[in-house]
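Next up: a single chain in structure tokens, the form predicted on its own.
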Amino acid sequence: MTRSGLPDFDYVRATRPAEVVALLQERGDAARLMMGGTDLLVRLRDGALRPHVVVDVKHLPGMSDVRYDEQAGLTVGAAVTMNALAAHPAVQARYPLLVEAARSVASYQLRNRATLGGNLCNGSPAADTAPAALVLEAQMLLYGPEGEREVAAADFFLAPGRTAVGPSELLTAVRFPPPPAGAKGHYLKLGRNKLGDLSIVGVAVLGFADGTAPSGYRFRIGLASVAPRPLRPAAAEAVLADNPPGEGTFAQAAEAAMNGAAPIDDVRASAAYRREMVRVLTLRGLRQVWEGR
């Protein structure tokens, strides 16, 4: 049964990353970090979590900044909200796939609070920004007792609810390298309703010309909500790199993506339905990217 109200806890508004690390080392599992709070506050209210201290990290330097550089690419502070991310001119101009993913998260009202870092750090297989992070080959910037380190998006998601963030670390920013020249991308999401629902299946597709591939093109595919963690189906990407782009190749790649998925049955959809929708949405995404090149 759910509880009314929130449990008692100490609230700390952190101003320095070292302060956060010290609290995490001192309090361990009794401390929880908060950025947007859209997930944390619900779990507190429902009694799923009872921390002794909640550490608000969104006021740390750079946590709410969005910066773009032609050489380095895009750096997004972990506490940047989904609406702020989707509205940023540099993101709209150069990372439209990321805009689509951010705009697919929950409702407009929640996106005023929900953050990129929170969406990724929850470790949910259904996180809408995870497939975009995978195909854009993002780097996660973590700060901990040993200072700063980077983790590739491909190595960040470990299992449901688990990421590469260590017990005394926090995510401070996400770096997206400049997309390949001429790259086109789309994020396709299937939910039980059009707006505000968790994904039943999420598929990100990014395509670009590449003379090193036998086909002359490469496509990256990211999948959400169809395995214990977000993933890139390597077999499907290999089909696309090795064969001339077109309907036959796209259908073969979509089949390979479906075979690379490992979904479960739950209240939102059956595993069989999810697998079929991976095929359908991957094929649709490949067509859209190819037609929009």
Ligand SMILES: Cc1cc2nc3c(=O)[nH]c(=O)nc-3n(C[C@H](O)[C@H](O)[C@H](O)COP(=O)(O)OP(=O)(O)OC[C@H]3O[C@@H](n4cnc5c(N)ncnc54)[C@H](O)[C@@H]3O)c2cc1C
The other form holds:
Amino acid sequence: MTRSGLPDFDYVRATRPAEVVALLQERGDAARLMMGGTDLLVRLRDGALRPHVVVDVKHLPGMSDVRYDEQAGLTVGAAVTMNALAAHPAVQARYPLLVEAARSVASYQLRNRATLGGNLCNGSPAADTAPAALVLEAQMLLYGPEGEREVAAADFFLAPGRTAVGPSELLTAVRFPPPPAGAKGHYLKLGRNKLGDLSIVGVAVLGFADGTAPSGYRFRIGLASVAPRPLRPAAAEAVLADNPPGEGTFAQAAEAAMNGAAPIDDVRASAAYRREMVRVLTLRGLRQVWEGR
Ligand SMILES: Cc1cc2nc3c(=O)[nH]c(=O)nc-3n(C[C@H](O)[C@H](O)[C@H](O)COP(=O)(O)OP(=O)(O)OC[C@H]3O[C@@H](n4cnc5c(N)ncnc54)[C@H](O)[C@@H]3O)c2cc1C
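With the form predicted on its own done, generate the form predicted together with this ligand in the same format.
Zooming out: every chain and molecule, the one shown earlier first.
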């Protein structure tokens, strides 16, 4: 049952990653990390979670930094908000796909709180930045009892609500390698309305010339809201790598993407509608990327 208020909990504003790890080790499930709180506070209000302590990690050093380097690419602190990410000049110049994904999340007001890291750590199959993270082949930077480690986006999403973040770990940043030369990308989102709704289907498409592909061109596709976790439909990407780009190949790949989806019926849409929309949005995304190259 929906409750009208938040339960009682202790609030800790963490200042060092090691402090966070120690708290998680000591308190286990009774401690919960928070950044923007747009997912977490709703779950606390609804009684889905009952932590004794909420650990605010957004003020840790570097958590709100965005850095760009020609070699290393883009490093986005986990607590960078969607609006800050979308407004950053280097992100706009080099990663327009990420700008589209960030701007598709909820409403402007919510994007002032909602963070990139929170969106990914929530483990929602519908997370709008997840398809972009997949096709840009992002690396998640985690900090835990053994120090730092990196997890590829492809290995990060495990199941609804579950990611590769360990019980005593936190996400500190997301690194996006420099996109392949000449890459173009788009994120297409279908929701029940234009503002503030989770996606029924989300499709990211990234395309770039690649001499190692038989077709001379490669496309990466990322899907949200159509399976227990965000995914890349490998069969669709193989069709695109092996056949000359154009309408026939795009239609075949969009069909393969649809067949790679395993959606469910829920309040937002039926599984059958979602499957069909994967086909439609993938086809649309492939055309847009190809025409804009
Ligand atoms: C009205 C509304 C509309 C929404 N619309 C959309 C939408 O269109 N698209 C979309 O994708 N999402 C949407 N959301 C969901 C949410 O806003 C986003 O997922 C947001 O990006 C979450 O970020 P946050 O900083 O608020 O996360 P938080 O709520 O602070 O945290 C999210 C989860 O991550 C964990 N966590 C926090 N920090 C860390 C860390 N450093 N390391 C590991 N785990 C951590 C928390 O414990 C929690 O489980 C919507 C939510 C609301 C309330």
